[in-house]
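To begin, one chain is listed below as structure tokens, in the form predicted on its own.
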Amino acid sequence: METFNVYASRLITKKEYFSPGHRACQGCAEALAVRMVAKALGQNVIVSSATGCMEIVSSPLPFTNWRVPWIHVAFENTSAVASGVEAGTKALIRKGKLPDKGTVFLGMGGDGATADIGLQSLSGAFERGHNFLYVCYDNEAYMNTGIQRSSSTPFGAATTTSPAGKLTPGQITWKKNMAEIAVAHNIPYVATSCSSYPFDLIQKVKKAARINGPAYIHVLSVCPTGWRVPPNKAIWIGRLAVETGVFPLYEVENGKYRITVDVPELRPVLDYLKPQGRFRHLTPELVDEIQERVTHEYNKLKAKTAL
């Protein structure tokens, strides 16, 4: 244990640049994964950050939990302000009227933000090779105007536009793979992770900042709002998703794919989804044509390893 606690004092600094005071939910695994983000990347960081939950706790004017730049952009847009940011840090590096230090340029946003709102913008800057880090707080829906479904809600979730029902079981498409979308770009890194494990993204934003070229790392984050459990549950979830293989936690550098929290079993898939109220109606055969696909998908994955 004094091993470890070392290890991760070397990895973790106390310094807090995305500070205490916000004013997100009770459990919110979000705050919990950009607090850990903001930690991994220090104070050499200039932030975009899309419009969503984490924009709306951390910056009700006058106040602010950013103790590094920060800009608010639109949803559609994050990803061309970040890219702007660098370009143009880098013009004046060029002519000689700022010194070269490194700077990380980090886009963020939530899953509507990444998924759909931005995806146009997010994926023209992956194609012009912009030197920047983009990381998507996945909590698979439009949790902050009220819990609407993206295209990264679930296949079965309830929300507020993909009701269960009689004819309908809630979320009706599979929820989108962005990490193999920026995969598809050739871009130098891309990753999974979850705030439920916060040694393995940390390591994984530290390397995405010493990547030359884009970056992307695509963070499940619990919310118990919209996922309809306790607060104190959060942290489980977020286990629960990694074990049963819903979430597989893996990284892709230079199209090299490795499982960097393995599993060797996978727990049921139903483990994961009956203790979520979002998921309560689902019946036994939903159940089984979910565990079919994560199967399916996570085999699929572990090929991909083997390569």
Given for the second form:
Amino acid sequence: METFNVYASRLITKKEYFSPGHRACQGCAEALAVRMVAKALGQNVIVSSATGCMEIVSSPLPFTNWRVPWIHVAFENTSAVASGVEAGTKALIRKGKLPDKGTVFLGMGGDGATADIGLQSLSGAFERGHNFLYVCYDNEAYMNTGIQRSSSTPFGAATTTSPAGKLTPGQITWKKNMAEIAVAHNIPYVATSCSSYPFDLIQKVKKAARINGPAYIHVLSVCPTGWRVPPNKAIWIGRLAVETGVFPLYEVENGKYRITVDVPELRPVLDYLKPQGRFRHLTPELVDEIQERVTHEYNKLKAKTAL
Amino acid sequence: MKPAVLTGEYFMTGDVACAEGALAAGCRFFGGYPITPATEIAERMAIRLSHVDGCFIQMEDEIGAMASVLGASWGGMKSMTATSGPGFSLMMENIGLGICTETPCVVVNVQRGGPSTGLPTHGAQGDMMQARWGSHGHYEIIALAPSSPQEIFYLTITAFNLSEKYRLPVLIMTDEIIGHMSEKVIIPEAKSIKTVSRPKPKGRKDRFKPFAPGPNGVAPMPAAGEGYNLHITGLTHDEKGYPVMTVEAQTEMMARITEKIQRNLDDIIRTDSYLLEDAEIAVVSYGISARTSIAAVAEARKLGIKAGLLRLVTIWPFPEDQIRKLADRVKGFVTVEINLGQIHREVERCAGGKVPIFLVGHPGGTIIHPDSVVKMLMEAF
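Other form of same protein, the form predicted together with its partner chain, not the form predicted on its own:
To see the whole picture, the full complex is given below, headed by that same chain.
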């Protein structure tokens, strides 16, 4: 990450492409992430958006807040539609029917639309090598339909379809590692980010947009409604996710790993779990299990950065 | 830990009543995927199946959900999924696989406005023809349309019984309005609920043919692992289950999967009526629109119009005889449904041009108001 001085916020454009007036919940860090991504990309972008929270909060009249071309597709096909938009535009440029303005093709979806139902379409687009950027806004469950688990829901989190009680401790599987799945496609750029670190996010989006070929950014997006945290704590929770090593921020450029927000000493994972209602049923044993896994995964990542 | 049958009186939504009906019918597997307005069925099953040692799995999409239901059925469980329009579209290939492999299961479609993403939070009845012909190829299907949370409880049990008896996916075609509507639901005692389970094969295991029809046209069905050799395929197959790509095998298999329904129409078809005995105009409706129609028929009677209601509980196979008989004695038909004329076409076909037929339809998003039905009854006849 580049060094910013205290006036760094002034370096971000005042222009809004994802404008105010949408109907996201109070404290929605996902809407904040979308806003930052839109700022980073500017006017010259075509957005393909999956069904999900960000579609439903940003599109119906009179709350429509996109100031760039935007297409809502079905749930499973964002990357396929973005592939078509990219390939079609490229063909028209080749035939001289459209000027080459360096338009960015953005596909976006939530964790369900990316890691579950849309994974096949995303994998196909990576393999074909379209020059597009896919941003996954990961709020770790199907929040639009009312908090059902996804394959991106962390172990132990309670949702309506992974209920916590005497019989189950909430989600019983570990979070799918989408960034690593993207890396396995050998695409030129993969990164993780979080809207609690706006400069990190903006830098990565700008870099991804410049790169020729598929790029993938996985953005942890705190959901106060679904995670059972107060709306005014969303940014803090996002920071804790990074500071505890639960969600490290890194980028993989042509296979080279680099941690972008360095955490010299990880805080205990309990600091992250404790403020969240979705984890309140966890026993100390389960917390230990999560700690062990987080440490293990973090060390694995660290080892990769040393390569 | 609660029992499978929650005997008692409740105030519950159609979605919750559907889940409770499934548990009462013996359903112990649910493969789900969130979609408004059917999510509540999955949410209820996620909790309740754990009470009865059942299995709830949330799949990665509706393709997976439907496929998991077929797999669970061959594993020996009564299985179910629930969805709405977009998910129903994704399930279509696997519903066809269920038809071809004669796999008992239940699919609930809580209909919302379409096409595409449409109106996720508003009701419609626009998937009725998709229910009949949505998967490719020619086949027979069973679809039921409940009109209230109480009825969805009972019809879910009926759906499981029919699917087990005739070995095919049975569809419950409800809608957002019933799914999200809270009404009184009475759940009877467990012992008063009649449940049917698929007939199990008897006799020598080495001579078993998994698709050789029994007396009612349906083959007994073992579960995988019970010692019978099973070869299950979506390719055209013979009675042993092996793929045979000939015209003869296709003809024989198609006869098996269609005749078991066509020969048992009296057992499968259910209708209900209101003031129909002396009616001169027959209102034909189903699901939530039949509730509208009851009010309209009552109002029309007050105005001196001799209207009556034929409520279709079984939609597919279509109650053709009932419509044909009515066509011989009424002056005309009015169909009421939240689409722009789907079951309407079926009524028109069966009426055979004998009497005029009018549609009170709506593109979706709301219930049909009784006034619009009364208006049609006054103006058309």
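Residue numbers count along the first chain shown, from 1. A quick note: this is a predicted structure, and the numbers were derived from the prediction, not measured. Under this definition, the rigid core comprises the largest set of C-alpha atoms superposing within 1.5 Å between the forms.
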After fitting the core, residue 264 CA displacement of 2 Å or more between the two forms: no
